[in-house]
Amino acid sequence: MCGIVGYIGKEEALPVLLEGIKNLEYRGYDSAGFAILGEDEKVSGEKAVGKISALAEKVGGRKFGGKTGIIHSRWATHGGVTEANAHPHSDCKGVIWLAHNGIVENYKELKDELNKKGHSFKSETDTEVIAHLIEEELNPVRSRAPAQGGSPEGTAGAATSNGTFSNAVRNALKKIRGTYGLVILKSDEPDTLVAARNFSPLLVGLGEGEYIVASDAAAVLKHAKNVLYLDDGEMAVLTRDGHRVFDLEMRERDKESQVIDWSPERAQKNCYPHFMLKEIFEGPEAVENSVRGRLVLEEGNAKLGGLEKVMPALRNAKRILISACGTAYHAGRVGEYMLEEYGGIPVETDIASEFRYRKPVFREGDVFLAISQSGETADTLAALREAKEKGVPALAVVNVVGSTIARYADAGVYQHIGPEIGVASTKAFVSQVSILALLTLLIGRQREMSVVMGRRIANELTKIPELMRKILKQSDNVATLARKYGKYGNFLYLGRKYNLPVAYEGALKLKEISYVHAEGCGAGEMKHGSIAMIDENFPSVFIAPQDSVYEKMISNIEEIKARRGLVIAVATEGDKKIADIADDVIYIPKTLEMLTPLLSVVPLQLFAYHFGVLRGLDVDKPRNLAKSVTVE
């Protein structure tokens, strides 16, 4: 959730930190703060409630000096949104300073123990406990007095340390139950920065004479192309002379760096007013990048190099279990229809947060597939671990190279769509659906799918990007519709078969971006409850292309109209019948039924975007949400 950046190097730390955390603001924007360690062993900094811009305004033109520092943008879990609860947090005398992403599950009992030992706390957060634990490990017998003020300012005490900085961190972390991504500095060791990870993403950018610790690669792109991804239970000790990685038993780990293939420019808005709109318009390119080099048109097949080593398991699979959260879950639901109808294999799709807490029954011949744009989604990772522990081949579809899920899975497929910055996922959805279409080809051609059908699917998939671009040209018309319906506070999204998950996804986008109540529903299920809500003030959005369930959808529209409900329809070009009964229609080009979600979702993404913008909301950073959900 939260954004973390740490820096040690040759440049003034604060500009690097502010630039890095700005690129991570989608991970949390309740409050922010930084701590800079000067050469005089004095820590100075600032905190502010709100977005990074509020912190930058508070700093103004002040210079803080120092070439070592940490910064944090918060997505609140424990404690309200206040400056006192903003990170970084420190120990009693302002010697230890740290930024944290995660949750300390046993913080109350730890805090009680520390209070009894004389520690004084300044915040309501679970994070502050970690700083005091490290302090206790360094010097358990010295007297303590609270640091002055709520801002990160303190001077190292004169007490003698009972252990090294890294050992103290290690011993403190052993007492913690929960998750953490941590970057820590010690005021009397200006040439050292410590980073640690457990179930919360953290990487180290390897620059020239400098290191950047971050919770996401977007923060290091300008300074480092090579990164070390820390694994769970690992700690990195960074100095001006080099870096070392240890486990919590202080056994050194030999880790290879990886190259980030994203450019800084790909993480910028370019000419678009918002990242969300930019990423909606990048949807066609996302599909192209996801299928490039993976289609074998003449054979009507797909080649997924990342799955080569598990091909025997896929060939003999009797069932596929898909697990994901949010938008990725909706993509998985589309994949379920594809794989069952054309791949000829039973599929079960689960919300990862439910999968991990029930007792799933695995069978011989099962294959597990996790879907996560970030590759760090906590619940999806836990579901993946559960499958692996039961001996089930565990696959993944992820976007971020080197992410935890990518590294933990037995095999997988990368999306190759570049960074997705907008909190509400858009281009990742169409990429994931495209890859599931490729997987359908791969499995289907090993079973009963004919070469003719394979070629048809493959050829239609190559046409999808251009058809998406055609829909995107209607953006202004969709904005007009958003203005027309902007006064309504409730929407029902309805679909059937392949477009049922699209109905759920369309409703999710509107909720995320505009804070308007919207819900997805199976059109056939509507009569069993949801239709009770319909009147002239409750519009319905029907995804009704001319497919195998078209006539059923028309009947459902008639049922809504009979109750004075307003209807917006997403329909196939040339469909005049639907125009006679719906109040408004957004047309999409004709394609194969299994591929219609790649087209029908685009106007729903645009509608949500324009609806939110017209309400004056920050659509890139919707309230209470963060891009990568790394806590439960």
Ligand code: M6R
Second form
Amino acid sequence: MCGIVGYIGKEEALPVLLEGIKNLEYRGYDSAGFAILGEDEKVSGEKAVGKISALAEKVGGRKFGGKTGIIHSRWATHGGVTEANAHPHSDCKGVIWLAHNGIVENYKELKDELNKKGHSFKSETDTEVIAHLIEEELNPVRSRAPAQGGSPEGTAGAATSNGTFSNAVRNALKKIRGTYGLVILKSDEPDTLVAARNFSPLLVGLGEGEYIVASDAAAVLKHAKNVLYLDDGEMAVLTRDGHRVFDLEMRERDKESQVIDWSPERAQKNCYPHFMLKEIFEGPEAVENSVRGRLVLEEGNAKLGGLEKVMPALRNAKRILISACGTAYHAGRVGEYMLEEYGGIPVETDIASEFRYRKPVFREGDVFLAISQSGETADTLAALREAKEKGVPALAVVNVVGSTIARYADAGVYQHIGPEIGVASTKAFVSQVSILALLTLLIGRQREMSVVMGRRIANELTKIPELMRKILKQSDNVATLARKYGKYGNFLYLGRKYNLPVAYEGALKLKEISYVHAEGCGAGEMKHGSIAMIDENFPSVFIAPQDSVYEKMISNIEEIKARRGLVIAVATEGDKKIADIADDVIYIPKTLEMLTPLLSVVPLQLFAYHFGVLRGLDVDKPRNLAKSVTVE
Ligand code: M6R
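Right, and the form predicted together with the ligand of this protein, after the form predicted on its own?
Shown next: the complete complex, the earlier chain at its head.
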């Protein structure tokens, strides 16, 4: 959560920072702020509550000269959503300015100590202590005249340096318990920017004569193709002459840069009104990109290069433990059905935030699989670490190349779907499910799956993108349906087997985009409780394609109708029976049962999107959420 960008280079910093942070706004949008260091060693800046647009509006046409600067968009953790709590934060004299993503767990103790030493705080945040800790390292408050208070518009006081900037940062960081992605400037060192990371993602874009530090790659695409991903406990010192990376013992690290192949256009909305809609429409391409080059049609098999080195472990695996959050968790649940039915291997899927706390019992032959679009989700990363530390081969399905989970996993499969910017995950889901289908082929063909079955699955998978495109053509009809049902404040989403996780996913989409109560429930389970909620004001969405549980679903629809409940059904093209009982039907083409989630999820994504838009909500940045959840 929280987006940070830092710039040191040849261009005026503010436009670069604003553009970069706009691309990261999905990480948090409670407030935003920046600090620019002018050549006169004067720090100037602005802060605003709300989105980046509020900050940009406040800036208006004002110029903030200076080629070094930092910017932040906040997802509040400690301290309310106020201007005072917006980053960047500074020390007493406005010499040190920093933007932070993460949580300083011991900030209260540190703040008390610093208060006793004479520091004065301007915010309620945990972050501000870091600035004061650095100040204390450079120029202890007790040893100088009373503090004057730094303000974004104030002139920086002259600090008498007791050590180098980077040393002071290092010493301060050693006192912190918690997580950080940090970018820091010092007013009297205009040619240096320091960045540091511990459990919060941070990378340095290596441009020509410029560096951009950012919490994720979307912010640097326009300026740099080569990036250095910082690891936990690393600090980068960026100057106009070059960059160096150290650990917190100041031992220099030799790091290799990585190339990012996303074009800047992929992080733009182009002709779509929202990223969410663009990304729903990119679903077919996402499946194509995730599957391309990985199917061996003749053999009815899959080839996943990223898993080569763990093939012996996969071949001998006795159980797969999947762990993920939110939408990625739902994809994992679909994978569980696929892998058990066709892969012939037991699978357990866990919500990552629960995984390590329930003290999982690992067994010989276990293989762990994390699924994460961002590759930065703290809970998923923690689950992966737990498995890896216990000696379980740890695999990952990840979209963002070079992300922490991607780097930490023993082996993995990249999604190759370009940036997903909308906070609601859409194209990532279909990509993850299609990769899990590939994994099912790979594992299944090593076990009981026949070549005939393998070919059927593989062939059908190649047809999925076209079938998805067909569903997307119904977007306007789904919008009409959203209008019809727009007045309701509660929805029950019901499915069975492969489409139970889709029911959960449909409900999650509606909740997060529209702030409307929606519950996913097993259609067979509803009679054990949820059906009590049903009346004429509580519609149900049934995901009921013609598959092995179809008849059961029809009975469940009847049960809802008998209680005057309204029913929207997602059904197989040509199904007249369902049209007679449901109030409204959205049709999807026929495919193999195990692949239906790739189709049935599409109308649900569209429904949530149109529902949210009709309510006048910012569907790309739903309240209280952030795209990449890097805190526990
Ligand atoms: O980046 P990840 O796939 O690890 O993210 C996991 C969840 O935070 C994410 O899917 C979240 O639930 C989305 N907002 C759902 O639309």
